[in-house]
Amino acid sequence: MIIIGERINGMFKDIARAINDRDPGPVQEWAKKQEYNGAHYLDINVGPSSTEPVEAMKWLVEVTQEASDLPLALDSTKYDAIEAGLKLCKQPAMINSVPAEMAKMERVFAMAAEYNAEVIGLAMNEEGIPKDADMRVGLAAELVATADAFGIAPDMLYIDPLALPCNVAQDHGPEVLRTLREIKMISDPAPKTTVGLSNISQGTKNRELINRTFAVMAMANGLDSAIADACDDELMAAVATARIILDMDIYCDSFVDVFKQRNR
């Protein structure tokens, strides 16, 4: 299970202030904390309020890399900002994200091919997020086929079936889990899978419990990665435990610590 740390995001007030003031302190603190707690990638997003997303992304990439050697997931709907960030990444990055819309896929997959970047593909198109698994899997197949046309192997692609908040779209939950299973049959090698974990609990009480439970259920259905709170110790422990039960890691009495320390 690959953990993509979610916390360097301009939607959080401290990061928004840091970007506005060009204060590297909060950004680098969260980079170090997430790396220490077991994150494999750091997602960085300038947020919706940035008036200069290209310059903000360049600054975020630079200051984050000063504090951590983890690879970055560049998160933005502004593809010029992502490309500016890719040029500064010290190691191959991840592009977050692209929907199954041809113009956007062509733009993103061309960048991915040029910079040897992985890509998160969203199981949605101009019509929005489909409800049922069959349509989600169909959109995933479009993403895989288009990526292949740009020379990007399926295992460089992470399909996000798009979990919605369980308090307003409860019937989507089983469809997301079925999508995760069926995505693995699209191609050989199969694309990887990911979710924005906190989306499932948006607007609910007991958010942490919902996130942890969904993470384990999704892993049992083929989830490979999640954009998540890497500093939630109980979430990381649940993921580490699920890896043991699913025979992904060899059991030892300190398996939680081993999972967290793998990238240190």
Given for the second form:
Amino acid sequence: MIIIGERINGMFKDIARAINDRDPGPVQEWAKKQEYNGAHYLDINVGPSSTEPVEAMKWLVEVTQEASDLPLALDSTKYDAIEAGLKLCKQPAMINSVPAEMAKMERVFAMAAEYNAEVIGLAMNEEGIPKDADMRVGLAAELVATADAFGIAPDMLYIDPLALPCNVAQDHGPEVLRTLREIKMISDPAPKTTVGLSNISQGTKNRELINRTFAVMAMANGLDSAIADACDDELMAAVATARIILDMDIYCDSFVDVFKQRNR
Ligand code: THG
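Having seen the form predicted alone, please provide the structure of the form predicted in complex with (6S)-5,6,7,8-tetrahydrofolate (THG).
And the full complex, kicking off with our chain again.
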């Protein structure tokens, strides 16, 4: 399972302050810490309150790359900010994200082809996030078909069925899991899948328990990657264990230690 470390996000106060003050310290500490704890990519998001998202994204990409060699997932709804970030990335990046809306898909897939970037496609459109799995899978198919028209193979795409907080959108849970299963039948090769794992527990008590329970359930339904808290040891241990049960890694007595070491 590919872990995209969620922590370099202006949604967190320390990162928002670091961006505002142009203080690389907290950003570089989180970059190193997430890499050490097993992240495979680092999500880079300037946050909802940035007044200059292009400049902020350029700065975040540069200071992050000084601290870590991990590939980046550029997370923004401002495509100018993503493009400015892509120009600075030292290795192929991931674009996070594009909904199934034609004008946005055309902009993002053209950019992905130019910069050899992977793309997270969201199962939503102008009308929002549908509840039922069939509609989500339909939007995923639109993303796969449009990507193909730009020469982007399905396995360069990560479809995100969009996880919502279980305290306010409980009825979406089973639909998200069914979407993950059915996405694998859209094409051959199939697109990959991802979710914003911590979304599921926003505003709840027992967040870590909810996150790791969702992680293993989603993995059993075909989840390939997650934007997640790589520094949550119990989550990472649950992911390592799920990989054993799903026969994705070979069992050994110390599989949790091995899983962590492999990423260090
Ligand atoms: N899909 C895709 N990208 C995404 C998301 C998604 N990017 C952003 C987000 N969702 C995933 N990242 C996070 C990061 C943090 C939190 C949730 C998801 C989080 N933050 C605390 C909160 O809101 O309570 C902030 C707490 C604090 O300020 O300390 O939970 O779904 N493609």
